[in-house]
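The chain that follows stands alone, in the form predicted on its own, written as structure tokens.
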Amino acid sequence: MDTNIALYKYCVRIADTSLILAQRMCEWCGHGPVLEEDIAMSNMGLDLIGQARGFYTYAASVEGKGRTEDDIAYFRNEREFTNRCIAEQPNTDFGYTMMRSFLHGCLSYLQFRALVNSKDETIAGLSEKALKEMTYHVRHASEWIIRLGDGTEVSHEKIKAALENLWEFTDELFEMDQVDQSLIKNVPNGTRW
């Protein structure tokens, strides 16, 4: 695979997994528990917004057909949507919610640390920018987690409901495909791309 091609399909990756999960947690927005955690969420799927933006603007850049970050992002049907299924799973109750951006979070957190020192500077800095944002993410998530898990009897068996549902998503965390493989392969003698 071209390493242009790779590059404009992980970007994509990247962003669609951003816009769908800010699409869910942006649901939440006058439906929170309470109002700062109401405006948290919201926050949240801003930063995401905002990930997305940036990954699908590289994206077109690499792409150099003149399309733009809508183009790639509203132009699409959903079948070309190539986001990770953990982000698309429907808000079923606000401990669900918190474990899905936990587990998303943590993973999120990984990759923008490791692609912090991409040889790409554009990488580099929409990578260092999402990290920030992730490690509030990761962290406020997780003291939800902890509380909900403390909490009362319900709370304690919501948070593990969602662990136990959720926890089936996260295999393609971990999966490599084709476009990772080019990426890898064509760099050179071990440095990062």
Second form
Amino acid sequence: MDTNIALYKYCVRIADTSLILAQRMCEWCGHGPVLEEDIAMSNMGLDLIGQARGFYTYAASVEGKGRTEDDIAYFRNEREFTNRCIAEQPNTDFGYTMMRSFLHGCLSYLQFRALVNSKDETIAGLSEKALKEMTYHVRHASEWIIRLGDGTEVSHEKIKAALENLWEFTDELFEMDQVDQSLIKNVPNGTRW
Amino acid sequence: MGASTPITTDAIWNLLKQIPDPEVPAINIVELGVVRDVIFSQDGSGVEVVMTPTYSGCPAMKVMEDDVKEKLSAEGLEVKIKIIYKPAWTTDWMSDETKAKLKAYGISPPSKLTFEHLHPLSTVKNAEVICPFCDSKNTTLTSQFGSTACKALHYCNHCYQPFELFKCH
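Having gone through the form predicted on its own, I am curious about the other one (the form predicted together with its partner chain); can you provide its structure?
Now the complete complex, all chains and molecules, led by this one.
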């Protein structure tokens, strides 16, 4: 695969996941279980939108066809989105939302932690920023998972059911395809990824 | 300032220091640490201001960019803003003086970044958060997310005041 095409797809993939999850998180706005959590979820949604913007903007410049972040984000059909499936799962309940944040957040944290060392300076920079944000998201979600697991019988059952359901979507997080393989071999300037 | 007396880099920095953070107006954008560099064009008619966002999705960023453009355009300069992400913004760039201003404004300033802040599965429970009103260390975290991306909500068990903490980042 052409390295530039792979790089474009890789960036759009990260941005798509962030954008879709951000929309899900912000669906809670005005519906959170308590005010603080309502605010927290929109705050995290905002971080994710910010991350998506950075990666869409870079993807657009890599593509070099004069498109903008908005063209990529809002002028594609739903089947053209390449987000991780876990990001688009409906909110269901608060526990489910926290479990989804936790699982996505952990992968995202590890991915950005690795990408901070990317030879591609833009990716490294965007990742350095995103890494700090994901640290907060994972911490927030993990504390709720403990609390709900140790809480009442109902909260315990719900968070357990959430894990059982969402676990099925974690396989995808470890898949490597042509895009990844191609970038591991090359980056545009010829150095190793 | 007339065209005959070219504006200096120091003067630009001083102008930028007049721009308040739109969300925390007690400090200016230079103190906040988002302005990283000021670079003149070769002929001196234009200036590039290098900025870095606090958080990826901080909605105040656009306001700050517009404020910078407005402020420097008024000096007859052509203004270009360049956004960089690396090195990532950190609260460690704030001076003690800036932190004192935050405290006086009623916001508990960020402490120095530690390993705990940077690790997702460590709790920062033991970190000391001091009430900006009564200086008590007997405070509780209400929520890691507050009215803006950069702040967390806390409660003082000593003077019974809720307050905001500028998060270590």
